[in-house]
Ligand SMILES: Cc1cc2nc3c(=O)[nH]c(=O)nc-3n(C[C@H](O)[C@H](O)[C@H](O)COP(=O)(O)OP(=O)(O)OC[C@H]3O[C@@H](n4cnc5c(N)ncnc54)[C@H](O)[C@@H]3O)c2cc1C
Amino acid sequence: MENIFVYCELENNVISDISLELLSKGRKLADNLECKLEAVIIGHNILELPKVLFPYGVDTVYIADNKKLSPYSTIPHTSIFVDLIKKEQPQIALVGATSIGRDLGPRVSARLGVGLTADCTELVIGDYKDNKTGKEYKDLLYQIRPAFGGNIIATIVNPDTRPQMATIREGVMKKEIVSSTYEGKIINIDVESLLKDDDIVLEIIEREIEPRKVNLSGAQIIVSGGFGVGSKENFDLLKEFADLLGGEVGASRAAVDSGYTGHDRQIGQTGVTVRPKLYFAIGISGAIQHTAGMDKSAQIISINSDPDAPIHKLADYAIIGEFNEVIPKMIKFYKDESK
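Would you output the structure of this chain only, in the form predicted alone?
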C-alpha cells in the first residue's frame, strides 16, 4: 500500500483539467511519501493519452480500452477501478468532484468498504494521534473541506482503512508540469476478462451534450459581484464590463442567494474555485467563504463603498466608492483608450 492513484476523467476523449490538477497535486503528495504516482484511464480509443499524462510526473498509467467503456457508464467503470485497487492496493485514491466523480467515487468506496471525503479543497500529508486509544498514525492524508455551508473548515483523516479516498473540487489545485521528458510505463488492463455480463446492463444509444455556458475555472478575467451590488438589474452593468474585457461574471453566495444571478456563477467554498489573472471584487465584503475561492488570483481589484471592508486587505488595488459610479467610468475610459 504505497502508491497514489488518480482516476483520469475524459471529456470527448481528452483528459479533463480536473484530472491534470489532481495529477499535479498527486505528484507532490507522492514526493512527500516517497512513492509512485499512478493514473487510471478507462474508455475507448485512448491508447495515445498516456503521453499527455507523463509530463505531470506520472510513473504508471493503467489503461482500460474497450468500446464497452465509452461513454462513461457507472457499473463497468466502478468494476474496473475497484478490481485494480484491490490488486495494486494504493494508499490514496483521488477522483475529481465532478458529476462523474461524484457518481464513481461513492460506489468505489462502498464496494471497498473504505471512507470517502467529498469536495475537498486541500490535501496535506500529516500525522495523527487518536486521543481515545493513544494510537499514533504516520503520514496520513489530511482531507480538508468546507462544512456547514462553508462556515467551518473540516480536516478529515481515514486512519484504519485503505485506500484513503477523496474527491477534489475543480480549480483548487494548480496544474504543473514536472518535465516534458518525464517517462513512465504503461500497463494495459484485460477488460474482457474483468467485465461480467451484469456489468453491462445499460446501452447508451445517443448522447446530447450541451456546451458549458459558464466557464469560470478557465476565465482569465472575472468581474464578480456581491450582495452590495443590490439587484439583478445591477448585475447587467457587471456583465457589460465583463464582456468589454473579455471576461466572465462571477458572484458571491450572498448575491446568488438573493437571486441576483445563477448558482453556476457562484465563487467560494460552496461554489467554484478560480485562479484568473485579474479578479474584480465588486460589492463583496470579503468573508472567508468567498475569498477562499479566489484568493489565488494573480491580481485583485476591489470596489466597495465601505473603506473597512475586509476585501480591501486582500486586494492589490482598492477603490473606495459606489460601484454604479466607478464601473461606468471604467467602461468609458476603457472604450476611449481602446479606440
Contents of the next structure:
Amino acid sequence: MENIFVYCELENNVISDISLELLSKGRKLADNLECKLEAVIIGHNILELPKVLFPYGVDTVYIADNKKLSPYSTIPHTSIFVDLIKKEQPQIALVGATSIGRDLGPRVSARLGVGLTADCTELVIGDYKDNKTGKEYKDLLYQIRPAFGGNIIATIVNPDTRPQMATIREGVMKKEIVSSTYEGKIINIDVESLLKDDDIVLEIIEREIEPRKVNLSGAQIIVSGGFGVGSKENFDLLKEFADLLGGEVGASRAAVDSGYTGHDRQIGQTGVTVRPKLYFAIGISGAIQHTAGMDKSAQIISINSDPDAPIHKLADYAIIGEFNEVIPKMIKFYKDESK
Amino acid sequence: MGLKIIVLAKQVPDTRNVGKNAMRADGTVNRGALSAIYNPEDLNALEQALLIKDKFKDTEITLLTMGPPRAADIIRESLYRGIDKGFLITDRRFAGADTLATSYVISKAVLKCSPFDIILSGRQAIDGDTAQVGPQTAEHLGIAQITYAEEIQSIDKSSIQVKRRLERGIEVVKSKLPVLITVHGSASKCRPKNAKLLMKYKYAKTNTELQALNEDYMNSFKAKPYLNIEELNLDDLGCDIERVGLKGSPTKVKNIENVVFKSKDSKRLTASNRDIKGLIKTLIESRVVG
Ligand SMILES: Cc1cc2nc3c(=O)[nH]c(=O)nc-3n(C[C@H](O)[C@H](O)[C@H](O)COP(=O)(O)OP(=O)(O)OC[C@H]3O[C@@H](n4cnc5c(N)ncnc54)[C@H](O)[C@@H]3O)c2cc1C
Ligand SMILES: Nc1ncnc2c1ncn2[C@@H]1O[C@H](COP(=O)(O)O)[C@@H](O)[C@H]1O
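Since the structure above is the form predicted alone, I would like to see how the form predicted in complex with the named molecule looks, so please show that one next.
Zooming out: every chain and molecule, the one shown earlier first.
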C-alpha cells in the first residue's frame, strides 16, 4: 500500500536501462516519502532477473512469468499491471517513455481512470494547493516535462487519483546502485487466473529489433556535430577526434536530417538525452530542442564561428571559430600533450 | 468489401515554428502568432484511411475532430482529400480537458458512429506530444490497439496486418477487427487536396459558422445538404459531465515556466594555437580527458 511501482521493461529478456534509471529515481522518491520501492516484471523465463534489480534498492519484485507474456503485447501486460495496482494500491507508478511504455501507460491509466503525464524529465515531491477549491495536498509527485515544442516547462500534478502515473524519458535519470547486498522479497503472480483468452488479441508475425549500436547515454565524452559541420566527410573528422578521446559522436537534428550521420546519434527533445562529463557542441546553434537533451552535461565546450550563437551562453568554454581549424588543432595538441 | 473507418484528427498550433515573432518580450509564447495546422501525424493517419478506400471502394471514412469552432477547418481539409463525412465535437464544457477527458469524449463520439472496423489516429499531437489519446480511446471502447503503425500490409473482413516502427526496429502484428491504430510519421505522406473536391466542399460550414453569414448564403447552402458539417456537443453524445473538461481531468497544471538560458560565466576563446593548446592542457590536467 502507498508504495512506488516501477514497470520494468525487457529487451531480449534483459532489464532495459530505462527501468534501472527509473528504479534509481524511484529509490530516492521512496526515501523521501518513507515508503517501499517495488518493481514489476512481466515476461517469460525471467525468474533470474530480481537479483539484478535488488542492488538498485528494490524492496519487492513482483514477477509475472508466463509464455503468453513474451514478447510484450498491450492487453495482457495491461491486465496484469492493472490487477496488481488494484491489489497493492501504490501511490506512484512509473513507466518508461519508450515505445513499450507509451503503448502501455495510457491503456493502464484509462482502465484505472487515473491521470498520466507523458515524457517527464524530472520528478520531485512537493505540496500543492488547488486555487479553486482551496484544498491543500501534501507530498504529491511533481511531474515535470517540456511542452509546446520544448518552449515551456510544465509541472503537472495528479491531486485526487491514485496511483500518480508518469512516463519518463530515457537517459534523463541517472542509474545508481544503492548496495550490491541490498535484498528485497520476490512475489510471484498467478498469471493463468488473470489472463482471459480474449486478452490475446494480437498475433506477432515478425520482430526485428536491432541491438543498441550507439551508446550515447553511457558515454563520458560526446563530440556532437550540427548543421554547421557541413558534410558527412567532415563528420569523419569528428569521429577521429571522438575516438582519440574515447568518446562517442552525437549530432543535432539538422545534421541527422541532412544525412551527415545516423538517426541513432540524435541528441535532444526528439533524440536521446545525455549527461556526459564533457560535451562538445560543434557547428550547433543551440536551439532549445537540442539543448534540452544535453544541458545537464558536466562541462560543455562550444565551437561556433558565430559569436552570437546561443550555444555559447551554455558553454563553459566558448570557442569562436571555424571548426575545421579548431578540431585539427585540438587533435594535434591532444596528441602532443597526452604523450 | 467495404470497411467503416473512423479517423481522429486534431487542429494544433504550429509549435515547430515558434520563431522569434512568436515569443513575447517577457519570454512567454504568444499562441496567437502561431498558425493553426492539421496535426502532422494525423495527416499520415488520414492517408492510411484513403489508401484503404482506394482499394475497397465501398469503404466509408468518417472524421472526428474535437476542438473550438474553428477546428471545422480540419474537416474541410479532410473533405478536400476524400473523406465521406466529418463531425466537429465542440462544447465549451469540454474546455481544459486532459488526455483522459478528451479520450472519453472521443470514445462517446465513436460510439455514435458505430459499428466501425478501424479507428486511425496520429501517433501524437505536436502541442502536447503525449501520444495518449489513441490508446486511451481504445481502452474506453474495449478494443485492441496497434501503436506506431508504418504500413498496413493486408486487410480482410475480420483481421488486419500492420508493420510497426519501433525505436530500434520493426514489428509485424496481426489483429482482429475492430482495432485502433496510431500512425507514425514514417508512414506514407498524405496526398494533396483534390481540385474537384475542393470546389465541391469549399463552402462546407458548421451551423455556428453559418450564423455569421447572410441569408442568401444560407439559402444556397440549404439546397446542398452535403455542405453541412454536423456539430456534436455534450448532450448529443450523452457524456457524463463529471468526466469532461477541467473537472474530468485528473492531471492539473501546477505551473508553467518559460525556458530561458541561464548564461554560465563561460570563458571565450579563439581558434588561436595559444587558446586551444591552453584548453587542452586544462582538460588533461583536470582529468576530464585522458
Ligand atoms: C518538435 C521539435 C523537436 C526537435 N527535436 C530536436 C532534437 O531532438 N534535437 C535537435 O538537435 N534538434 C531538434 N529540433 C530542431 C531544432 O529546433 C534545430 O532546428 C536544430 O537543433 C538545429 O540544428 P543545428 O544547430 O545543427 O543547425 P543550425 O541551427 O543551422 O546551426 C548551425 C550552426 O553552425 C554554425 N556554423 C556554421 N559553419 C560553421 C563552421 N564552419 N564552424 C563552426 N560553426 C559553424 C552556425 O553559426 C550555426 O550556429 C526539433 C525541432 C522541433 C520543432
Ligand atoms: N481533440 C482531438 N480531436 C481529435 N483527435 C484527437 C484529439 N486529441 C488527440 N487526438 C488524436 O490522438 C492522437 C494523439 O494525441 P495526443 O495524445 O494529444 O498526443 C492525435 O494524433 C489525434 O489523432
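Numbering follows the first chain given and starts at 1. C-alpha atoms forming the largest set that superposes within 1.5 Å between two forms make up the rigid core. Computed from a prediction, not measured in an experiment: that's the story for all the values here.
Taking 2 Å as the criterion, D127 does not count as shifted between these two forms: its C-alpha moves by less than this amount when the rigid core is aligned. Taking 2 Å as the criterion, E48 does not count as shifted between these two forms: its C-alpha moves by less than this amount when the rigid core is aligned.
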